[in-house]
Partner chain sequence: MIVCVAVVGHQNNPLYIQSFTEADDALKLHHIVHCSLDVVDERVNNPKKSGLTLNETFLGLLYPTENYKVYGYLTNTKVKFILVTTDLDVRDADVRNFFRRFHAAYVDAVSNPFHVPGKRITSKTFAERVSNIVKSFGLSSAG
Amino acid sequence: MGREVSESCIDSLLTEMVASYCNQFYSNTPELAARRIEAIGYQVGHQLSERYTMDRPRFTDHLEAIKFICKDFWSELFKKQIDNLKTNHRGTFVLQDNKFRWLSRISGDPSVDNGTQDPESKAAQAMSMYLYFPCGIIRGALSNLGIPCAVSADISSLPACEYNWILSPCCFSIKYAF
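Structure of the chain above on its own, please, the form predicted alone.
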């Protein structure tokens, strides 16, 4: 039996990490804060992927790795599988999670604002900062599985969230809806 960490501890850690990078370390440059948060997530995802696959045979193709991410890896992190996986068979994947746990308890925090924007825009920007960490986790996990990629998130319709994965010649998208 593996060691587990309380979900409330992870929520608090994510909240404090985002607040520290956005309000203290890089308060004037949100792009740098986002990059640092994503880089931390990348390291976490890379190491978790290594841990979860060490007793498995190496994946022979991208589809096996993607299935692993959607089922096993996601289940380990979020205690559920991805709700939906779509592809256009040309390298674009859309992964949807209808109840993404890490955003379910986060409200739009106006303290993570960077200018004079309307309240909805401030809330969306604050919420988007919390998505860089899971983007990094996904990118790190895929990188460890031999799939270099870029991952981004879109939260145009809060609280729904869509992640876009862009692999070397391919593209992934992950959707979260609540």
Contents of the next structure:
Amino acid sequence: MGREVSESCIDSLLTEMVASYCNQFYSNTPELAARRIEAIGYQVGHQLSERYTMDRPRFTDHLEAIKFICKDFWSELFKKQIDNLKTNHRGTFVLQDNKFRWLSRISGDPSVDNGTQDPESKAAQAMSMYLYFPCGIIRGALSNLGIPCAVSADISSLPACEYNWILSPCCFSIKYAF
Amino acid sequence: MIVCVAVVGHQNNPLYIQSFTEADDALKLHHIVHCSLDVVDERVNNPKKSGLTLNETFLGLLYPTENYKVYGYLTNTKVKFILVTTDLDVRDADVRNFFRRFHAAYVDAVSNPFHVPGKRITSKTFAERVSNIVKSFGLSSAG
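Can I have the other form now, the form predicted in complex with the partner chain, not the form predicted alone?
All chains and molecules follow, beginning with the one already shown.
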């Protein structure tokens, strides 16, 4: 019953969303832009978690819900599972995706405008805006499953640029009150 | 015959209540739905050793009153569906089927970007789908 959309449409939509919020709506306050994007992700994650938990038995504890996010939810969204899940057993989970699909087409431009910032941190800064939406999706999905939490993401410290393409491993860390 | 279906959110707030008979008092049906919420909470917190496993979504017959039977269903996102029926012999499979279709309609209604989570469901499409499911419930159990 669902209709399909091409993946390039999704990529364009996400790129345009980040561009509009950063350059048009909240051009002077990137923190507000980030929060708006994260809020959009929250609503999307909320609704997606309803849909993807439809035919499953209920979860018995938090770990089951996190494993659902890592396996089924991630496969529905990104056609792969989370590569590595770590926890400190005190309310923090770290999900590592070695090739995050939505960042896989972003290229690193080696030309530097003014030379004050090195290209790696500029690239990291630009990429981080694209990570607020998936953080919001995870936060929305988990809070709909009954786990209020805070989600942050960062590009992990692996080799940044190779042949102008940024390898896109990222870590999402989920913190919730135990 | 189904007299009432209800969707109740995870804070026990009503999201959708629809009664399908004019004869019965709507207030009485609302009261029955409200009482059944306690039974749902009890079933979830104290699972019986026999029969129901902890993580099944379909909760089965919640409690029979003098004229009605009340069935419950709890989703992963702690949303409860309540079904009130006057049928005397209702097959388990029919009710499960009903709840499956009802869940699908609910998911579609909630995926509406204009729907605010936690507020009542106001979509006419959802209401139509629910009344179709209710009508076909009667047919399938008769056949």
